[in-house]
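A single chain comes next, written as C-alpha cells; it is the form predicted alone.
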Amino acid sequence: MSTRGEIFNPNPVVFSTAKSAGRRSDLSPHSLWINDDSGSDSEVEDKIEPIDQDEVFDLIRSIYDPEHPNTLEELRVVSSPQIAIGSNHVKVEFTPTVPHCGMSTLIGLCIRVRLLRSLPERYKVDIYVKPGSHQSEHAVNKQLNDKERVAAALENPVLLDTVEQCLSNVRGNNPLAP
C-alpha cells in the first residue's frame, strides 16, 4: 500500500463510461449481505435466478480506484468481456492501469467483497490480474484468491475502510492520498 503518498500512477488514463443499464445495487454501505426485502416465500426460495456477466459488471463498474477519483471501469481495469460467468462460478479478470501498480492487491480486494456482499453465497469468486499486465502477477493472484490472505486482511481495520471508501458510491474518493 502507498502509506507514504507514493503514487503509482500519477496521470492515469480517464474513458467516458457506458451508460448503466438502470439498475442499481441494493447494497447498504455496510452491510455484508444484499437487502433483503422479501419475504420468506418457500417460491422464491426454490427458484435459482442465472446471473450474467453485465449484472457482475454493474456491480463492480463503479468501485473506485484507491489512488484517483475515477471508478474502475473509467480507467478501464475491469469491462465486461473480462467477466466470465460458469455454473455457480465468476471469474472477474481485471487490468491494472500500469504494470507496477502497487494497488493491485487493494483492487482485487474491492473486487472480491464487493461480489460476496452481492452474489448469492453458492458462487465461488475467482479473481485474476489479466496475463501479462503486471510484473507480480502470479503473486496478486495467489493472495487474491487465498481465502486466509483474503480473510486476514479484513481483519486490518484501517485496510477494510479503505476497501468500505472505495466501495462507496462517492465520486472524488481517493482514500490514500496523502
Second form
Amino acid sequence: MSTRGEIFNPNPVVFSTAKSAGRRSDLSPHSLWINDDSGSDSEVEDKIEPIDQDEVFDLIRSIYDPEHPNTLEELRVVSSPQIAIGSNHVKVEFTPTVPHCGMSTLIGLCIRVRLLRSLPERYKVDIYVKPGSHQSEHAVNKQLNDKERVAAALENPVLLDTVEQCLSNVRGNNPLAP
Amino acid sequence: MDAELPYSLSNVADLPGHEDRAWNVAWNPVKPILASCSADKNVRIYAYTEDLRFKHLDSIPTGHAKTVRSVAWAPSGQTLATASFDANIGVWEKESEVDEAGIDQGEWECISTLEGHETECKSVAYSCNGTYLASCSRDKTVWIWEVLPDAEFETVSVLMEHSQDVKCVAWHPTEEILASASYDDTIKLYIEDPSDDWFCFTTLSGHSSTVWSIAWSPVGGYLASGSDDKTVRIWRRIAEHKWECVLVLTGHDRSVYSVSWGPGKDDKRKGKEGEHLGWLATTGGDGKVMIWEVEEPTVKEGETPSMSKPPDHRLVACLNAAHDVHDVNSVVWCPRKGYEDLLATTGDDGHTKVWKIAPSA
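What would the structure be for the form predicted in complex with its partner chain, given that what you showed me was the form predicted alone?
In what comes next, the whole complex appears, and the chain from above leads the way.
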C-alpha cells in the first residue's frame, strides 16, 4: 500500500469515456447481476442471456482508481477488448498506468470483488496485468489469482474499506488522494 | 460421471449449513463423526451410522475472529484443532455427558489457544502418534508444537525454510516426518536430528506454481501433491532422505486444491500383480473429483526391478460438478476400517458432501 503523499503516477493520462451501451449502470455493490428479487428468477434469466465482454466491461469501467479521481476506464486501465469471456469463464486483463504501480494488486482486487458480487456464481474469473506492463507482473498475477490470499485480504477491514470506496461509484470520493 | 470408467462415485449425503464457503473437512479417525470448517467462522460436526445415514450433530461457534481454514482430529479422536485466518489455532474437546436417553449433551470447549503465527494460519495436523501438532501460515513459517498433558502445548520448533506463504502441512502416516507445501512452488520435508532439533532435509521442486495440498500414501514411501499448476505429482522415496518425482497426473482444468490418499477397498484386487498403493482422490477449482488407482510398477519376466519406473496408474472414477458450479476445496477419504470407500468433500457452496465409490454397474 502506498504511504501518505506518495502517489505512484502523479500525472496519469485521462481518456474520455465511451457512452455506456445503456445497460444497467446503477448496480449497487451488493446486487446480483440480474436485479430481480428471487434467486431462481436470475438463474432462469442468465441461462437465456449469455454475458458478453461489453457487459463485463460495464461492470468494471466505473471502478475508481485508488489514487486519482478517475475511473479505470478513463485511465485506460480496463477496456472491453481486454476482456475474454466463455460460457463459465471470464479473463480480465488490466493495464496499470505505470510499470512500477504499487496499486496494481489493489486495482485487481477491486475488479475481482466487483465481478464476484455481480456475475452469476458459475463464472470463474482470472485477472492478469497486461503482459509487459508491470515490473512485478508474475507476483501481482499470482496474488490476484490465489483464492485464499484474496479471501484473507478481504477479511482485513482496512483493505476491504479501501476496496469499497473504489467500488462506490461516487465521483470525487477518493480514498487515497492527499 | 464418466460411464466408461471402472468405478463411480455416488452421493450418500449432502450436508448444507455453513453460511459461507466451507474450506476443509476431516473425518474423526475413531468415532463416527466428521467436522467441517468455514469462512463463517464455525465448525460443523456431523454424525453417521453404519448404514450411512448422516446428520448434523453440533456447531462450534469457534470464537475465531476470522475464517476457520482447516480442522484436524488428534489420532485419539478426542481432540479437534482449528486453524484460522486470525493467526491462532484452537484446540477443542467435548466433555461427554450422556443423558438418560443416551444422547451426549456435552459441549465443545476450547481447551487451548495456540498463538505465535503473525498472519493467517492455513493448516494444522497431528502426527501419527498424537505427540506433535504442526501448523503453517502466510508468515512463511511451519511451527511444531509438542502435545503435553492437561491441554499444555510447547513450541518445539519454528521452521523458516519456505520463501513464501505455507499452505498445508501433513505428517507421514507411520514415521515422524513432516511435509509442508507452499506458495513458493515447493514441498519441504522435515525430521528431527539426533539432538531433537527439527530441520528441513529435502526440498521437492517441480511444480510450476503454488502447491496447495499434500498427502502421504497409506503404506508410506510415496507423497502426492496438488498444485495451482493444475497437476498432481507423485513423489517416491528412493533413499532414506531422498525423494524424487516419478509421475505427473494431468486432467484438472483449474487449480488442484486438495489431494487425499486412501488405502482403497476392493477384494478384486487381491492376488493382482504389483503392490496396490491405494486410491488417490484429487479435486479443485474445476469442481471435478478424480480418483486414481496407483500401483508399484509391474516387473516383466526377465526384467530387473527398476526404481526409476513410474508407478502404474489409471483414472478409475471421475465426478463432474461435485458441488455444482462451485470450487471443491477439500477431499478426504474416511480413515476408519470398513469405510475405506467413503469420501467427503466441501466446497464454496458451504456444503459438505459424502460419496461412496463402487464398481460401475
